[in-house]
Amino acid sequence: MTRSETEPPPLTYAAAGVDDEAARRFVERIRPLARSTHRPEVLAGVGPFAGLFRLGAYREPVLVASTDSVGTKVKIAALMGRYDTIGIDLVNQSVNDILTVGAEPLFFLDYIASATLSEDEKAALVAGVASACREAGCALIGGETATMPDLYAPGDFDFVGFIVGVVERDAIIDGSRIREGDALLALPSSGLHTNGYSLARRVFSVGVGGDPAAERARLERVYPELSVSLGEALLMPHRSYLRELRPLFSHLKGIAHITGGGAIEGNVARMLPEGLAARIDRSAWEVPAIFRLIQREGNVPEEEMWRTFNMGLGLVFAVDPADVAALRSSVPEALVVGEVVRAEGQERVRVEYGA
């Protein structure tokens, strides 16, 4: 036997599972998407190792950075094989973390990793980032792509952003002047956002690694109380708040976004000043039909489903009483939840029926 019959075959980084000429062709598809996005501040977009975005004139500019992902919402939509309103999401959901400051998005970068993803199903996920930047006037201007084999199972993803935004010194939110008797208002969310999946997928038993096609086929059921079906209704883009906020942030004096661990109660209190504490009236708005599905399929006691899930509010947002009128003049959706009242103990936050 020769050497050569006992010697393994030639090993390649493309037979490892990273396709080098594949990352190649796919920086140039979505090369056109990111550009799509570019403010005029932008110097150097997709293709270099870093970003360049030019600081325009202000007078004390605070730069505002925010990352987060998508959560384990990703599962839904590789589930359903839809990849473009979870871009929309990741961006959509960072703009509104720095908006609760009054900051105004300048550029975003984007994070994917995977084993197996397609170059047409990463495509998806940028198309989805630069409509929301186009929309939300924030040039994408670089990211990673990492196909990482071995640590991603097949089909699995990580989907991750990070935002940078500007804001005048002196018009920073950062609720210092929130007093007492201030009013809450809110505005609704389009859904469960991108939090508290873990939990609906297990109600539901989607993206629970059971039979994908049994797992698809519940995502397909309409359920009598919505009018999509349950894919559709998980699946609802995270909404961005900025366009109705932009024009008021000079009568904000605090915003919560209402995101993350400890849905409203939890985040409301982050906004808050030492001392004081907040109202929320549940009897306000109308929980959506979605939240009540999940309760009711998942037998989840109510007061879980408050500490997990946003219940239909999106932003919160603290308001001298005398400019309400104006304000809902402006924004006819947002609604009076609750006011701002001395703390009692260490409760910073009551949410309750007639508050």
Given for the second form:
2 protein chains.
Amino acid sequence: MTRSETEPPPLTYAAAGVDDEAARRFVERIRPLARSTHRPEVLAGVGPFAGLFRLGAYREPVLVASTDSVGTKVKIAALMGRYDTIGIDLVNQSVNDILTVGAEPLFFLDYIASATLSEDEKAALVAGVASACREAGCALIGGETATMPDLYAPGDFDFVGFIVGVVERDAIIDGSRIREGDALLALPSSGLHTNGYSLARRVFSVGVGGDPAAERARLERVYPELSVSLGEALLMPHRSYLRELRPLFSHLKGIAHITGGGAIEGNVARMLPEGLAARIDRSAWEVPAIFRLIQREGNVPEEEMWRTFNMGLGLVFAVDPADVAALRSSVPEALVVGEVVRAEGQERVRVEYGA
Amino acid sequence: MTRSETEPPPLTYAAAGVDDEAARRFVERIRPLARSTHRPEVLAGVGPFAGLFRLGAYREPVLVASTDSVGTKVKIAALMGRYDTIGIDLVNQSVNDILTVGAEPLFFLDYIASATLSEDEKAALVAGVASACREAGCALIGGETATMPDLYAPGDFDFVGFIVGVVERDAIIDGSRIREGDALLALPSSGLHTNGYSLARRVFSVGVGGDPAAERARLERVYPELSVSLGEALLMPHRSYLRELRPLFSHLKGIAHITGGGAIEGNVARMLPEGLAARIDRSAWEVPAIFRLIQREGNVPEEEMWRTFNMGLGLVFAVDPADVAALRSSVPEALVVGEVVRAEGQERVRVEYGA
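Switching forms now, from the form predicted on its own to the form predicted in complex with a further copy of the same chain, please provide the structure.
Next comes the full complex, and the chain you just saw is listed first.
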């Protein structure tokens, strides 16, 4: 018996599912996308191991950072084979997270992990990121595209974003100036944004490991109350509120981004100082059809809907009642949805009819 | 037939696999871990949607950012039920990435995604992050713990880090001062660090979807050439080089972190200016036993080993030959492994015997 007969076949990294050569090609391919987002502060051509960004002139700069994924909305994107919009979700949710303290975006990094996504699919993900970065004036200065066999099932991926912004220390919006009687205004959401997808997927049995063709067919259904297919409604990108709110920062006393962790009630509570509470009037806006459809199809209890989904509000902010008219004339979309009241007991936020 | 008989059973977010109440408890539990890393620049108690960090006094600050995951090393951690060290990998690889341009860490954010990890397991992950952050003087100012049913298999998780550091613009190490004849020094790695795990897992058939008990038994084997079990050798944390290199930054002309994307050859090439190449002498250090074991068990071709693994070098840096003696006396671990030569043809880095 010769030695070669007893040896296992030679193993290579590529045979193990990781193709370094392809990875290098991919980095070259997405370079122009990243470059399209660059601002003069980006030091290009330096540091292959990191992104460099020269901070401009600030009196007392405070850096503001946040990280998040788009949750299992990736499952909807993968089923629909639509990879070009979910990067918009990724950037916009981060932009909204840091604008809650009055910060403007500086730069962004993304992380894509999958076992089998094609180069085209990954490039579409980055293209979505780049387009939202350009819109926000935020430089895409780095990222990682990880190939992870055995961790992600075929077609699956995770998609994570990191943002850094800046705010002058004396311009931080921290809720401390909120007073009893302040008005609560809101801007509409564009859909589920990036929260509640594990519940929504269960309701419609999509992305839960069933037959992909059947799951796809369910996403293609056009319910009469939606103007688009279920899949398109669920994939609607998370909108950014930067353009609307940036000019108003100095008038905003507190901003809550309505995301996971309790939706309206949980997130509005987070912006309120001790001793104050919020009453929000459910009749001040119409809950969009997609939420009522989810509720009906899943027989989801009303309170569970309000705890899980944004129910039509993407952002809630507190302002002096004297500023309401001026704010609404500059941002006509903004609705008065409630007011700040004295806290009684443990309850911080009550969403009710006729607040 | 009453209406209740035709309705599906009520669905809740918790029934769909996402328990917001548990998520809130978890955030409270890890708060002291994050706080243990804080520096005076961290503005605590502000911004529930983002982390805030006051930048100190710099002449011309350049922010340096990087993101990465620990790759499929998570598979080894999960199989061994060891969640307390992999966070060290996550932080240290990021610290090393940004120190390549001479940056010092400021703050860090982590992202944990899984479907079924327990609170204890997730808290151990964050504890590892916090301990390495304290060691690096880096503040853990945010993070996200995502519960993603249907995306991650039971026991699986992904673990992503994001770091921001700072360097004065005129102190950036960018390789531009590297000259022909400069010495190449290296610091030893502590194991595979965070690269090549998909190949190593294939070689030993661990974390590839086989019977977990059998995979675990293979990790428990103690090979004669290793002083510890295979699993312990594979899980050895990625070491940080910050303590050793920070005092020397002004003497270092270029730094390559030996990670994915071509290991020694690929990463040393990245730090070299046009027209220059590197010759590295394989006999200058002994390749650690774990790499020879992987090679033997997997029958991995020699060149594939050098393309995929760090082979014992964690970091390579270029210095003036006149500085070598002083550098080696302050960092005795540093080995002279090669030199900078004129580039001939396409080849940038040659790793050979007797360079």
